[in-house]
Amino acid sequence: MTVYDIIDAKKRGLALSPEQIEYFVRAVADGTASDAQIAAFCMAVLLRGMTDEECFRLTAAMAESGEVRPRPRITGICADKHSTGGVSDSTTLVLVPVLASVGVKCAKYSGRGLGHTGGTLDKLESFPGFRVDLSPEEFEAQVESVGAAIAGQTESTVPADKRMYAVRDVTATVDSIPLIASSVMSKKLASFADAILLDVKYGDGAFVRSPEEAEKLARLMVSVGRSAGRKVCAAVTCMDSPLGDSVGCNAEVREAIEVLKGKKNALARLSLFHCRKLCALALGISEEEAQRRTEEAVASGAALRKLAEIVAAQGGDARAVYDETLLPLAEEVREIRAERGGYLHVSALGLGKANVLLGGGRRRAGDAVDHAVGILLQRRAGEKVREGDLLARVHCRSGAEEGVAAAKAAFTVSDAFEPRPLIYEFIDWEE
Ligand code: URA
């Protein structure tokens, strides 16, 4: 059997066997498959597709690939969230200390922000001091003492996705489902969360457009994770325009905070929405229950409280959580202002473009974000405004012209607007 081989017969539309797809990832993932290789294979999956049993095996494997431990001797369930990567999608930030403090034990491996869409190691990284990088000894008995715990999954786990992963977003083959499958279910088999809720994105802003390719996406990774014996719900949701009502590090987690002491948005919405379904599940309660607890931990100040208490226990400075001026904003500001009367369209895809150009984000891997710039919108996507309304202030550095040009550009007014559902579909555990 060669690379070679498995490249060809992939390229010619065969179904690679179980052997032919351990062969491969063991190649990646000990070096001797070249990038040239990968992407040619990659690209292979991406024009003929995989069927559902290569696709599990893909992700067996490549979960394989790396360090895996057994499960720590950690009390009860422990959930985790996946969201496929949005824009002011800060769900984590409100989830985890929620479902912390009514008791639901979260251990959470988060990313880095991916092109324009954010990441949550980052946005943690705006509290000062904060380490992503726990040892999985610190990751576990962290999860056991404070019942939460959010960090980078280490150089030794799933190395076969790291080098596809990096092949991928540089070959234009990062919207293929059954590698965006495999990468996603790969990490999520290779930790130890008994519970995963999938927010897999839709729209504008998402790797997915439309919300049938993105429930295809997330029936087949239900069924990755339920071959492999875990319990795993997906939510399809809408990324058309950003979820939050801010874009950029330091914003989005004031915003989250904000959301904690009470704030009613979208984000509020989808982040209690994750929080009821997981702590129904863990907890072996109602629904109904689940709501009244999760809203009961917002109300009373406890899930702000338990934030402060993760922040805290991974070195972070937690007076941030009660004080935003720890969390500062760029101190010039120019206001985006509508041009026109009629309904408002944001781009979540145009600002979270522009974000990067600000240099909230990323434009080469390795490169510093700038967690103090961003854009707080002020009126919402679907919004009947009128010209000269002020739509929203980016937070920027002085001669950051192409990323305000571009923030504008992602506000558009039209004489109709037709709203997409914010939850499309929900796969629930027993399906
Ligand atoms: N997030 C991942 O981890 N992998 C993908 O392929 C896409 C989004």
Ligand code: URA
The other form holds:
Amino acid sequence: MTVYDIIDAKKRGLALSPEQIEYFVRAVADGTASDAQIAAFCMAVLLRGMTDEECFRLTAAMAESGEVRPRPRITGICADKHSTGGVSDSTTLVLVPVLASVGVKCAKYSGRGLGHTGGTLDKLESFPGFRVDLSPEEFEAQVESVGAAIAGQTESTVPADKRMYAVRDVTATVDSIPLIASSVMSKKLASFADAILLDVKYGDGAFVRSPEEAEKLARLMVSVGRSAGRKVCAAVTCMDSPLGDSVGCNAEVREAIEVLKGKKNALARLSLFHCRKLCALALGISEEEAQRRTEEAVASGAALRKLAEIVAAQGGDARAVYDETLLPLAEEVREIRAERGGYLHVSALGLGKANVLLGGGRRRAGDAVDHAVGILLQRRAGEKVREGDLLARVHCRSGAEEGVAAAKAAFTVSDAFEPRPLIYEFIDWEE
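Form predicted together with uracil (URA) done, so how does the form predicted on its own look?
All you get below is the one chain by itself.
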């Protein structure tokens, strides 16, 4: 068996055996397979596809290519949530404290932003002093004592995926559904969460543009999770326009705190939908009871207090949960106004790219992030506006003309607007 033989078999549309898949993943992880061979394999998968069984075997082999964290001695069910990426998507900052305050332990591994999508770890570092580099022992202890921890995975976690993704990123194979599914789920299987909710995005600001393709991806990932013995469910949600009313680290953290105080908007709606579904899955209760418990956690202030507890436990300044001046916004403000009347369209992709140009995101891994820049929406997509209406405020640094121009271009007005559903489909783990 050689890497060449495996590529040739997939090129001809043959289903790979578990042994072939395990051999290839080992070759990726130990450097035996060249970047050219990884690129050829990924393109063959993109063009020829994979069966659900092949995808599961690929996911399992990738999960086992590095450090696999055993289930720690934590009482109760551990839950996790993963989004395939979006703009102004701060659901984790709402979901984790809500679930932890109702008795669902959250063992959450998150990532940093790259390109137009925001990263949960970057947003958490808006809290001065917040640590995301917890050791496995620190992570486990905090989940047990506080009920939740949010941290980054180590470099030794799923090394085969890291190498394959780097090649996919430059060979136009990122959008392969089996490769997306195996990349996402390998990281989930390498951790120890018992119940997992996947938020699979579709639309303008997502990797998958159509809801039908997003549903196909979601069902494949649920199938992989089931094959691995995990309780996995998935929501297919829209990312045509930003989910929340703010884009940028400090601005999004401020908004998540407002949702925990009771603010109602699309971010709150989706966050509490996820809370209800994951609470019911983890605790084995009805959705009606799960909804009652999660809504009470917000109304009573318990969820907000839990956020402050999580921040303090990870070395952050918990005063920022109650004092937004500790989450400052850049002082220079530019206004974006409607140039004509009609129905407003707001591009999630456009605003995500604008935030990167302002300094609030990364063009390359390792770039610094300016937490204080951001875009505050004053009107939402689908609203009818008049010429001159204020659409957004851009908080920026001097010399930010390129980013401001990009933000302005993300707002357009037309004579019609056809919204697509925020929640297109939900796939239960037992389906």
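All values derive from a computational prediction rather than experimental measurement. Numbering follows the first chain given and starts at 1. Definition used throughout: the rigid core is the maximal C-alpha set that superposes within 1.5 Å between two forms.
Colleague: R420: with the rigid core matched between the two forms, does its Cα shift 2 Å or more?
Modeller: No, because once the rigid core is superposed, the C-alpha of R420 moves less than 2 Å between the two forms.
Colleague: Determine whether the C-alpha of A172 shifts by 2 Å or more between the two forms once the rigid core is superposed.
Modeller: Yes; that C-alpha moves by at least 2 Å between the two forms.
Colleague: With both forms fitted on the core, check whether the Cα of Q378 differs by 2 Å or more between the two forms.
Modeller: Q378 C-alpha, core-superposed: shift of less than 2 Å.
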